[in-house]
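Just the one chain here, laid out as structure tokens, in the form predicted on its own.
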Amino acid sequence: MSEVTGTNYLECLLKSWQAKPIESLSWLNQLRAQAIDRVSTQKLPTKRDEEWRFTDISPLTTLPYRPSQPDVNLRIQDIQHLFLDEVKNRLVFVDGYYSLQLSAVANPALVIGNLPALLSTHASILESHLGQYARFDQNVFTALSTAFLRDGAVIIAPRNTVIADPIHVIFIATQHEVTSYPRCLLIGESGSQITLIEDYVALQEAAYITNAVTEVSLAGNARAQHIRIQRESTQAFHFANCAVALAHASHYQSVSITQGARISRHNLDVRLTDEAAECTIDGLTLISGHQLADTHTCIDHSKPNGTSHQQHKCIADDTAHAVFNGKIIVRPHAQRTNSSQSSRNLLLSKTAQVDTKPQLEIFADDVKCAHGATVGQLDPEEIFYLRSRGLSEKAARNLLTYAFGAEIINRIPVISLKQQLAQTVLEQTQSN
């Protein structure tokens, strides 16, 4: 990585880590302290390296935001319009900080909560999957969120259960100019079945970073749902890395939609491990103002009869800047893979931005593999039809906009989710 100008960014937060030692968990310690070794000869990307050339975060550099504190001041009235009907498995973290009187567990099949209340009786599997994923070595936002992993949510689908109900992880961000570190691992074991909501929320508008990182692990014939959610203050920085490891004849599913933060930065990883996995990725990223939202995956095919399929929108407005680049590899010996992959951009305004990337590294000579992108504006002609049938511009505009967008968020499997973001995309697509 290149070096900036003005690391007190990361000085701050290197002066204030400590180790803070777990008795009987030497493997946790280790793991922190490697990565606190690694943040220590990193330095932050710049638009120098080829992976962040559309993303300048150097207003990042200079802010000294330090690690978020525990806040007990929230009580549940305060978050209630956050909740889903469908939902009674929910765990709440306030600024990274695990809230046990806001949080609801009612799922015995399932074994769910914060991370240092299951280390005494996980040990073991919390050893073989926390931190094996999400990758530290070239990647200082990981290596920082692994140096401060404390509080997490964990949650393990045991052998062939199936969990009906979503489990909901909500992440809320109400300090000023502090970091929090969100962590998220989920475990889907051979024959399981889950849905994950994985929620990131501002109760204000405030100035502060989210650095998170998530890991999902799903073994044979294993099945996860998981809908990621990011509308944090547009005041905010939100860093966040996703990996994915998939089983043979496992199924991973997930849309993932970006409102919020003034820069944001989601990178999502889906390894296809072994034989016959699948995925479809689907994400929606809505900006306007002067918002960057960058999106980078990566789908890694590395064994034979995997399938893909991969779908992104942007919709950009004012002289917002939308990012999406979308790599696909196909490994020699992944014969007979099927995949996909879509990049659809909405610009609103001549002044918004969208750079969209959709690659594709084809080693294997039998294979299925196909890639497009679209930049532009609502068609005059839809325009034109629309309003050939009644509707002022403005509406046809703003259907037209709607339904742009619409198209994923009706992918998501939660209704009152579904419904919440419908609405808010609706009340954002509307034109003045």
The other form holds:
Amino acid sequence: MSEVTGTNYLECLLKSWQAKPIESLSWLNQLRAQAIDRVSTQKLPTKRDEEWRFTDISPLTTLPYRPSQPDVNLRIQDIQHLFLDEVKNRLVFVDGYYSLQLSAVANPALVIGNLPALLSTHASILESHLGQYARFDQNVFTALSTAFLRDGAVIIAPRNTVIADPIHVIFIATQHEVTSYPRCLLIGESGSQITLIEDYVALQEAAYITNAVTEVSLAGNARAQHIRIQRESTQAFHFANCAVALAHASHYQSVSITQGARISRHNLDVRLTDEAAECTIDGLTLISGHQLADTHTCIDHSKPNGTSHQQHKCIADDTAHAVFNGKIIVRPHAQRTNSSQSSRNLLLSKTAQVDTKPQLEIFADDVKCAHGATVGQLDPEEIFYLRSRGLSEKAARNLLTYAFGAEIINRIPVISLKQQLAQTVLEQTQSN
Amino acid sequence: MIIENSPTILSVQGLRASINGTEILKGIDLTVKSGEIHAIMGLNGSGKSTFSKVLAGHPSYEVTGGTIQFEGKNLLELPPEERARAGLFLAFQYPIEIPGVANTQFLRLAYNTVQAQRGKEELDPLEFDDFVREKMKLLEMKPDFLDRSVNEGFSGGEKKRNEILQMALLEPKLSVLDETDSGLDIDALKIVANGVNRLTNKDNATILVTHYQRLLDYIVPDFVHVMQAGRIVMTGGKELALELETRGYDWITANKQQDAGVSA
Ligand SMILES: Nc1ncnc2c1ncn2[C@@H]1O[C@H](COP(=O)(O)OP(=O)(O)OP(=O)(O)O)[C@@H](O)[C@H]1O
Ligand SMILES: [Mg+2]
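Could you give the coordinates for the form predicted in complex with the partner chain, as opposed to the form predicted on its own above?
Everything in the complex follows now, all chains and molecules, and the chain you saw is the first one.
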């Protein structure tokens, strides 16, 4: 095995990608070529980079993570436990590769499928959206994803169409010491409504890298609910870049749950590009052991009358380390912006750590911006109240920890998923 | 009601307790027998809530002297949850809000814990739902309080009703109601008092902490105690509350000083 470390790591990664598929579409080839170009001019971030100062990813480069191969034989019964009652359309990707057998596509009212299959039928809409929001000039992970662009979930909610049943996109990790590149594109045409569940799961404890990129574009008056569950192996590295563009009076609701990975980094960039757009961004990080979970969000108001509400919560146990950096930009023209952000954090042990930082950059004068951050332990008065009703101290602590997280989980608009997660959180908070 | 030869439920002797090194309770003596209703009155800061919380086992208070016997057990040896399971109930002066825990989940957990302790049957969510709705009728509470988070956003009066609902579910041996009447409107006061009256019987006992005679019109106490600076300084029948209503507390202080003067 060749030694892949430090500076030449990216080079080696690029070289290892032998099967660069040549598409007949020149725009796609061009996009990839640009991205490859960008990879070669960038470096992996280190703790010296301001944006990465809490997150040391050097362990990543000590293992020769090859690109994953499309060669596993997962059966439907292996993943059935992940299925949700409400879902009629499901796209399943195994180590980044689309699995036709495991997927189910049933709704003729929307466009849904794997990227290569839609390239010929939906070339122009894909060309105008794919790679346009998740910018790769500043981000080496997005650049890598775009350079390696192949399979990907594509969902298009057509004009004025309400898709009542949620779309479930499952990215399953099965291989050791590989890197996979999950990719997702959601396009909500004007007046459409849709719910997307993006689900990252591992079927076993293994070390691997997930480098995920998701793009969401909502046209005028479109609405989307976007749920993101990261439940990777606790040995895995998970890097995710999600970029969202919101047009006039569109409405975006996002709930992100981070439970897995040894080291994870989730960037969520939401741009309110036109007037009266609205977003609600909620997040819950629930980690223990040696896990590190870093969430960076950026909500960028560039036009008037925008609204954004954000609540992020972290629960850290043992020696886990949670990071939340919430940037809110209100540009000069974005008058009458109404924005709120709250970061609440719960430390369950003396050695757990949370770094939370609101970052407000406000250039308009007529705005309402509220923000607050707290880091604390469980409230002794709440514990006493529960004990005075007969609950043991442990049961009381568990219930309160669960409740702290449940506030975010309860925002998930899909009942079966909400129950599934509530159950795992309940179990997780009762394990120690 | 005062019953002859009725068994003692609570016996407090010379109880002293402090918080952060400040002594708040300075020697409390109190005996409560089965069937009795006791009222404890006294100025703000005299130690009524402290006494209630020490009874319930609040870990912030350090008991520095005295004893508490509850149904023959040494209460001070028990952690709060075991006191609750043994049949002690405190309705908080300021009930705690617990966002994220559905009231019904909390009530069922508490109910089942206590039931299990008593060797009785636990209820599943459906059975419990029927059961708790019946109890809520007693207090004229709307069923949507079940789905909301524990006390979160409840008005002051709604919180107090939720406390009494818990009392109704747990069927304690001894209930300590710390200013359950404060913040209730007249109608709510009647409803809550009526609820409490229906829960009291010859086999349990109640301690009412209150500032107002008004409550005692509805729940008639057998004894009224006056607390001052961490001690019970005077005990009488229900007419003592009326006297306090008209005369205030000054005369007691005067009396006490006189007493002290005599005994010194
Ligand atoms: N942490 C603390 N440190 C110091 N003193 C305290 C602390 N907590 C309570 N006290 C004091 O203990 C005294 C008794 O308080 P307590 O709440 O028991 O009074 P109370 O009789 O219930 O009053 P109220 O009628 O206003 O409810 C008060 O003087 C209060 O300031
Ligand atoms: Mg008090």
